[in-house]
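A single chain comes next, written as C-alpha cells; it is the form predicted on its own.
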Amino acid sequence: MQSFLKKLEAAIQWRLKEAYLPPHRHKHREWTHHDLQFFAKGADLLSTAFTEGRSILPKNYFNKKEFRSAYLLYFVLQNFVKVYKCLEQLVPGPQSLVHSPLKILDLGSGPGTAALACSVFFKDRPLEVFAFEQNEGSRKDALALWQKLAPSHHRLSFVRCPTPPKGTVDICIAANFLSEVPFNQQIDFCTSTLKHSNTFIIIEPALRITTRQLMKLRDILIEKKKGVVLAPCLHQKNCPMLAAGPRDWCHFYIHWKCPQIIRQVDQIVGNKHDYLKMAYMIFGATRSQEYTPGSLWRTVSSPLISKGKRELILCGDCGFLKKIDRLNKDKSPHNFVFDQIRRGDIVEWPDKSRVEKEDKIKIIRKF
C-alpha cells in the first residue's frame, strides 16, 4: 500500500496543477510550495468544517473549485487508507468466482477515493466498480485519477442512484457519507442497501455524536435482524458502550506513514496527522466463524497508563466489556505483549481482570 501513497500523491498533485490551477500558474510544471499554499486554505476550512460542523460550508459545497481541491489536496490519501484498512477486515473476504469480476458499490465517492483502495487491494482479481456521486466536478476527478492509477482490467462506471444497477453487488462502501443522511432515514437505507450487498462497509469521522449514532444504528440493524455486524464488534448483542453512559465512543487509529503532502499541509494548517482517526462498521448477511467465540476481545481503549500499572478497556464476543490491568511490578517476560497490545487489537484473554506475572496474553490479530 505504502508504494501506492507515492503515486496517488503525484497523481494528485498532477491533477490539481492540470485542473485546478490558473493558467498564468502553468509555467511551472513541477509541484511547488507556491501551489501548495494556494491549494491549503481550502483544506484548513474543511478540515475544521469536518470536524467542528459542516454548517460553516455553503450548500453544495463541492460545486466549487477551491473545496473540491483542497479535499483533493488533504483528505484523498486519508480517507484511502481507512478504506484500505476496512477492507483488511474483511475475512475471509467475498467468496465470488476467482475469476468473475468483483463487484462494488461506491456510494458518495467524491474523486473515487475509495475505488481506488479496492483496485490497489483487489489487484489480481476482475473488479468492476460502480461509483454514485452527484458532482460532476468530483467525478472528473475521480475518472482523471483513476484512469492514471487503475489497471486496464478495473472497470469504473457512475451510477445515478445509491443503488446496484443490476442484481446484488460484493461489497458496498459509504465513506463519510451514511452521516449526511438525516438518522430517522438511516435504517430504512441501510436495510435496503443490505438486501443488494453481500458486504456493507460504513466509514464515519471518529466524533463522539457521529459515531454514537452509528453505534445506535448498528443495535437497532441487529435487533430487526436485517444484518450481522462482522466488525469492530465480536458479537451480535446490544452495544456495552453505548450503554454503559454518554462520554465514551466505539473509534479506532491506524498508525501509517504520513505522506509529505499531508505534513507539508498540517505545518501550514496547524494539524497533526501521525496517525488517523476513524470509526467504522462493517455488516453482512452472515458471519464467518474465522475466531472460536469463548474468550476473545476487541481493544478499545488506548493503554491507560497511571502510576503503578497499565490498563485496557476490551469489548468481548460475549458483549460486555472489561477492563484489565498489569501492576508495573508484575511485568514480566511471560506478560511482555500486554505492552504491544493497542485499541482494535483482538486478543485472547480469559474472564479475568489482572495480569499476572506468569499470564501470558495473546495477540490474535493486529489492527
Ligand SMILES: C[S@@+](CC[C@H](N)C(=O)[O-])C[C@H]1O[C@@H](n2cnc3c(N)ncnc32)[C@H](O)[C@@H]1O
The other form holds:
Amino acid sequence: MQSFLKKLEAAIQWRLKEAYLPPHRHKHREWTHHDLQFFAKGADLLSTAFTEGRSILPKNYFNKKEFRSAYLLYFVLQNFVKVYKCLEQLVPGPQSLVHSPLKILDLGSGPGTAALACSVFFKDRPLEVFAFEQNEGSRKDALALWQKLAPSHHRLSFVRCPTPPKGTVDICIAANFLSEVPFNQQIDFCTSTLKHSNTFIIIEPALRITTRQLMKLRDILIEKKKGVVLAPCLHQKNCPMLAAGPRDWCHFYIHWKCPQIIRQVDQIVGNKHDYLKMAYMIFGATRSQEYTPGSLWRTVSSPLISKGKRELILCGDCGFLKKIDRLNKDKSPHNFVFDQIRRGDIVEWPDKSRVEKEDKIKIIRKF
Ligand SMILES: C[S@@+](CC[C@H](N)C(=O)[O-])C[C@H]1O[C@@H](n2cnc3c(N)ncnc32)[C@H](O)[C@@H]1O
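Go ahead and give the structure of the form predicted together with the named molecule, now that the form predicted on its own is out.
So here's everything in the complex, that chain up top.
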C-alpha cells in the first residue's frame, strides 16, 4: 500500500495542476510550493468544517472548485488509508467474496477514494466498481484518477441510484457519506443498502457526535434485524459504550507514514497527521463464524497510564465494557504483551479486571 500512496500522491498533484490550476499559474510542470499555497486555503476551510460542523459549508459544497481541489489535496490520501484499513478488517476475510469479477458499490464516491482503495486491496482479482456520486466535477476527478492508476482488469462505472445495476454487490462502502444524509433517513438508507450488499462498510470522521450517531444507528439496525455487525463489535447486544453515558465514542487510530503533501499542508494550516482517526462499522447479512464467543475483547481505549498502573478499556463478546489494569509492580515476562496492546486490537482475556504477575494475555488480532 505504501508504494501506491506515493503514486496516488503524484496523481493527485497531476490532477490538481491539470484541472484546477488557472492557466497563468502553469509555468512549472512540476509541483511547486506556490501550487500548494494556492490550494491550502480551501483545505483549511474544509478541515474546519469537517471537524467543527458542516453547517459552515454551502450545500453541495463540491460544486465549488475550491472545495473539490482542496479535498483532492488533503483528504483523498487520508480516506484511502481508512478504507484500506477497513478492508483489512473484513470478517470473514476477502476469500469469502464470491463474485467474479468482485462487485463493489462506492456510495458518495467523491473522487473515487474507496474505489481506488478496493482496486489496490483486490489488485489480483477482476473487479467492477459502481460509483454513486451526485457531483459531476467529482465524477470527472474519479475517472481521471482511476484511468491513471487502476489496472485494466478493474472497471469503474457510475450509477444514478445508490444501488447496483442488478443483483447484489460483495461490498458496499459509504466513506464519509452517511453524515451527509439526514439522521432520520439513515435507517431506511442502510436497510435498503443491506438488502443488496453482502457486506456494508461505513466510515465516518471520529467526531463525538457523528460517531455516537453511528453507534445509535448500529443498535437500531441490529434491533430491527436488518443486519448483523461484524466489526468493530464482537457482539450483537446494544452498544455498552453508548449506554454508559454521553462522554465516550467508539473510534480508532491508524498509524501511517504521513505523505509529504499532507505534511506540507499541515505546516501551512497548523494541523498534525501523525496518525489518522476514524469511526467505522462493518455490517453483514449473517453472523460470521470467525471468532467463537468466549473471553474475546476489542480494545476500545488507548492505554491509560497513571501513577503505579496501566489500564485499558475493553468491549467483550459478552456485550459488556470492562476496564482492566496491571499494577507496575506486577509487570513480568509473563504479561509483557499487555504493554503491546493498542486501541483496536482484539485480545483474549478471562473475565478478570486485574492482570497479575503470572497472568498471560494474548493478542488475537492487531488492529
Ligand atoms: C465527504 S465526500 C466523501 C468522498 C469519498 N467517499 C471519500 O471518503 O473520500 C461526500 C461525497 O458524497 C456526495 N454526496 C452527498 N450527498 C449525495 C447524494 N444525495 N447523492 C450522491 N452523492 C452525494 C458528495 O457530493 C461528496 O462527493
